[in-house]
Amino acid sequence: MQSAVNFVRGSVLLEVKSSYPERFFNLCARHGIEFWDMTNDGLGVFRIRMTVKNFKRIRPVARKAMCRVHIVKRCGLPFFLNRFRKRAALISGCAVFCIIAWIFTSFVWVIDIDGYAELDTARLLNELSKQGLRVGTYAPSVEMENLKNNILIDMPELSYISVNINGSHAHVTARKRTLPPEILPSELPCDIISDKDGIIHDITVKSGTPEVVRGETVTRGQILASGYVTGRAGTTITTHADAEIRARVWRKKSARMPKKYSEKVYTGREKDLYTILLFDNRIKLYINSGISYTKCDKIIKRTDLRLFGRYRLPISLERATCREYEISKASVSDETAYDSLSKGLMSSLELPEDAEVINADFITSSDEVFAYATLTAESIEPIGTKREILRNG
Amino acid sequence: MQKDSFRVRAADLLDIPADIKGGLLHIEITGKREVFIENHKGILELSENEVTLNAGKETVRVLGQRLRVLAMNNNEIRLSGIIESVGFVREGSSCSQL
């Protein structure tokens, strides 16, 4: 630590030579001369180490002790910094980049939107816009609390949201509101009607009464469970009904699919038009923007330059690869349409979580232009929702 | 014999510890690498393997190998070396060693 503050301070390595040394190192403490690292080279020539300032100092006590003192070496900041004096242009130089270093990292150059992959990025980042960040954005002139209210206002979807600005990179983390389920009320008389069409596979009643028994075969909104109740009195009561029905229920889907399509089939000509993005600025690199290709992809590769591989600057370089390609005619086998349509038949099934499909049916055809497929899909899933009695009527 | 000052004495009667009896000479041995040694009066020879200090009443002869001073002020010295012996120079015979 010494050594540390011996470098800032600076200090000199003098040469003493005197036929009574002890003269002047008394001398030097006497006049609060401190000195360190002495050492002796046996034939009367000392050496020792002190501070600029206390240098600045010796010449009266040499000339009392009459000793011979010069310097042997300069060492620590200040003579480092000595070097440079002269060289202006240098430490205007270092001056103008430390300005323009504090410039612009007082401004947000990025901002980074985290956890809002269930929501519209770009609306979050308009939002954050009309409310005074954006990229470019005086970072300090941000009032943080007031920004996160008025969004949270505005987008009502939003259960939180949190702007960290951490230099000149604002971070912000949105959660997507979610809703309860609408849930009726227990103390609400109500039915259980049917959502679905199909045929009763099994019923559990614990509240209410039973309107179908299994095997029955039921349509879209008719009572599943009733809320009225009879009780052995003959009094009729109103309750709200609950209970476990899974039905099964028949889909249908069809679909088809051309046998002869349009491949592309790339030429492999290529041509890169690289453009550099200056926050909202393009500077194309390229003078002809013409490309000569009839038909051809766009594939834009877009690398943002980092400092340290960490922070995110302002500045990237897009890479716009054209790819030549031709359309060629190509057909597929029925087996394979068929295959094709299947599964995609299948994967459009809108089952809800409990559905078990137990048959699956599939009737396929073809013409010279298409191939069908129909799908017939048996599945055991709950049916039943529930709606309310209203006591009026 | 040589009596103590008026000093010495008054802080002997009121049990004052000997470390803030003011002047009084005080050294701190490290090991056998380094001496600490407060409240001289300069140096009075000073060699690569002895050194000799003022103390006011007392003269402190420290005598070594490869000695070398590390620090000093108008107050305290620290020395650092291969230290063989400290010793106080008795007037007119070698020293006595602490």
Contents of the next structure:
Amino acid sequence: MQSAVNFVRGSVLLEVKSSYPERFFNLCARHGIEFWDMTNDGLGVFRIRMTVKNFKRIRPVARKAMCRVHIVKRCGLPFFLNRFRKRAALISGCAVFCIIAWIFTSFVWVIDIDGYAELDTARLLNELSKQGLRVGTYAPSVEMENLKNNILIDMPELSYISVNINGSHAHVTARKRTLPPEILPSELPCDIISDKDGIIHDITVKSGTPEVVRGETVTRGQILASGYVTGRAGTTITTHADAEIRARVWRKKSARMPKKYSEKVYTGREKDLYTILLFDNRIKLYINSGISYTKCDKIIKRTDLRLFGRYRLPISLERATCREYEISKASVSDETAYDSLSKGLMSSLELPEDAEVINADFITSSDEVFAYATLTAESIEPIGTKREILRNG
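Got the form predicted in complex with the partner chain; any chance of the form predicted on its own too?
Just the single chain follows, nothing else.
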């Protein structure tokens, strides 16, 4: 802390030559002149460091002590700034730069969107623009609450949106609205019908009349539990059928995979192309944009210019690395192809959340061109959906 204080107020390193150094020290103490970092550089020669204020008081003391004092080094902020006292253009340039940088960081230059796969990014950007958030917008003028509320109204498919502005960077997060499944009101009479083919594994009817039993084969659209209930007196009434039903369901999927394929082999030759991005403009730093490579991959790396390491400016440097490759023919064994096909078929099964796969059989074959696989998967899963009973029967 003391070092920082000394840097701000400035200090000088002095060389003092005296035959009677103790007299010099005593006079400094008597006049309240403080110094530090004293070193002995030889007989009658020593160095001390003191503030500029105390240095202005040292000459009468030095004369009285019959010492010779001269400055070895000037340190601190006052001496640093004094170098630029006559450089008005440099000082003005620094001031203008700070003002421009402050102005730049008050506007939004970059808008990033963190959404989901089905999000229409172009539409969201258009809605943000309608609400006043676009590239070049003065950040403090954006009313966040109104913006978010209006976008949720105009885009009902969104359940959540947030906008965070950090300097010149606006980060938008959008989440999809998940509509709940349609649930019939409990006062409406309904049947439970099968929504897939299978064999009943277990059934528990809470209300209504069961129409199937364990081990019975059912087809899609068949009634599993009826909403008609017959009482002891023989009268029939309708109710809201409710039941937990699980069935054994089979799914069959097939796929094929080529045994011969082409792969990339990189030659080791590559070329870097640099481009400056200024707002929506691209300034190429190379004369000829053509690449002599017949086949190549282009890897783009973008570096954004930031002020003080935090505020993002609308200037970026883009480096495109072009890596040359050649196409080589390769082949895969039947065993490797079968393993890949099996994993792919298993991952492609569209099972309900509560489903349990109890058996999976694979049938594989191959010819000179393709490897084939067929998956037959057996699972135990919930079955049945509710259908309203119409009053006219």
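In this text, the rigid core denotes the largest set of C-alpha atoms whose superposition between the two forms falls within 1.5 Å. Here the structure is a predicted model, which is why all the values come from computation and not from measurement. Numbering follows the first chain given and starts at 1.
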Any CA movement of 2 Å or more for Val12 between the two forms, core superposed? yes
